[in-house]
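Shown next as structure tokens: one chain only, the form predicted alone.
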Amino acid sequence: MSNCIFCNIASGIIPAQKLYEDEEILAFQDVSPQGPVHFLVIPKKHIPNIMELEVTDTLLIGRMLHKAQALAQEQGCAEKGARFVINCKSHGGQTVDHLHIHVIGGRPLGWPPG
């Protein structure tokens, strides 16, 4: 989608500080980090939100979560942990209509989130 910022990042039109990329997924640093560690993992396929996943996307979302875990470990979050977040639509706090996983760590995070 030409008006989707994450599609434009995935296609290389908009630059990003990439942590990982393959044919299906991309991970990059968040431009407004909420902790010492804050990156996003997105599918290159445009999926607006988690409510619109198809059964055929099961392996894709699994790969995204597994890569988020591996990158969190690489970023130093293995011992103390991190928060893995998928916001969905306006009431869920989603601000970009493209499925993405936030991984936030490197500091204690309170609950409930603000």
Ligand code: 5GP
Given for the second form:
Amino acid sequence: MSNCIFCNIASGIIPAQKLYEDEEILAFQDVSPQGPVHFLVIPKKHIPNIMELEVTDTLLIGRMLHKAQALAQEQGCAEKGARFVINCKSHGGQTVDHLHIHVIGGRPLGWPPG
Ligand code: 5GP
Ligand code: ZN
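And the form predicted together with this ligand, for comparison with the form predicted alone?
The next block holds the full complex; its first chain is the one shown before.
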């Protein structure tokens, strides 16, 4: 989608600090990090949010989660952990309507969210 920020990052039109890329998925640093570690993992294809995920996307979302885990480990989060978050629509606090997994770590995080 031409007006989607993350589609434009996936196609290279908008620059981002990429951590990983293959044919299907992309991981990049969040522009407004909420901790020492904060990156996003997205599918390259435009899926608006997790409510729109199809059963045919199960391998894709599994690969995204596994890549999120591997990159979190690379960034030093293996021992103390991190927060793996998918915000969805307005009540979930989603601000970019292209499915993404946040990985936030490097500091203790509070729970529950406000
Ligand atoms: P959401 O609130 O939708 O779960 O999270 C969207 C995230 O995307 C936010 O953490 C925000 O900082 C990040 N973000 C928004 N625009 C950009 C951008 O242009 N580049 C990057 N790297 N991150 C962005
Ligand atoms: Zn998109």
